[in-house]
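Form predicted on its own, single chain, as structure tokens, below.
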Amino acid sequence: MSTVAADIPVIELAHPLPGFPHDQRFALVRLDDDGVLMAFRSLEREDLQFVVVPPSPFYPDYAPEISDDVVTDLEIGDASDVLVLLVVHAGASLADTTVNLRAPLVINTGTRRACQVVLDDPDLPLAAPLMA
């Protein structure tokens, strides 16, 4: 476990991220002063992290519908406890950088349980420009 993550609350995944079946514990680490750019870091492997951003600065109308199964899995009792983050795919430049609108990371900030949710809306792209 890194010393940076040791001071940050642990987020437990309700379901493993696709392709990472053994990583269950993560920490959300702020990467900039504004708190827009964050790392979702594995606490079990130092070489595993995902850059994530909140959708509102980039897609203010983004409002994913979360299924009842996810609400149950994450023990969500109040919508104000939900933090939605978009996984960033860094391109060669900012213009080439994309976010996944189809599969956001959903975190219950109260219970610190999370999962990546694959939304049913086929119009949501897997790779939308970060700077639309």
Given for the second form:
Amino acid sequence: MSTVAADIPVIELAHPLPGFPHDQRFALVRLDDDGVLMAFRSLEREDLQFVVVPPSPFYPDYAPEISDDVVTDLEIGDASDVLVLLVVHAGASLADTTVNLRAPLVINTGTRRACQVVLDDPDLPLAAPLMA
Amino acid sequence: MLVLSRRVGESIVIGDGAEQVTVTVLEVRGDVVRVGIDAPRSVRVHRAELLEQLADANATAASPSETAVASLSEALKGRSQ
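Please move on to the form predicted together with the partner chain, as the form predicted on its own is already shown.
The complete assembly is shown below, putting the previous chain first.
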């Protein structure tokens, strides 16, 4: 399975990220050669970015169910266009670094629309260790 | 805040036309009230406390220091080798 994502210069959020109601446009930028560590960077505010990673190297079984309303909002026509990324909270060390499994970032690489999807599953933590 | 009293089976309607949201009281048991929400797809419905937790989680995750990102990158590189 490929975990390498290409840079995406402009991504439009279908709904703002909770806590960031005014930030609409972002870019996805690779931070390493492996394409694992990426930055989801605001195009409007220079100081705003999130570190994101694909789930598969860390949680190979992670397969969130994307509801119909998200499919509609992101104009998803083809499942292969869907890129799921986890928001990382970078701690002082790798052991303190967590990812949000409850609310992944879902990007339609075709239309370049994205949103943070709040999953229904209450067992998924908002802060799971990156290295389980 | 508008305060309304409703019995089980009764509803309130918020908005009109295509954006209409109907909230129905389904069951009241002790201090737990079950409500049903009928909303168009464009209207997001979330538990308030989850949205707050998510906003906090996003705020905590936002804009990590360059040092934190560099050391994370280094740690992950070490791992994949």
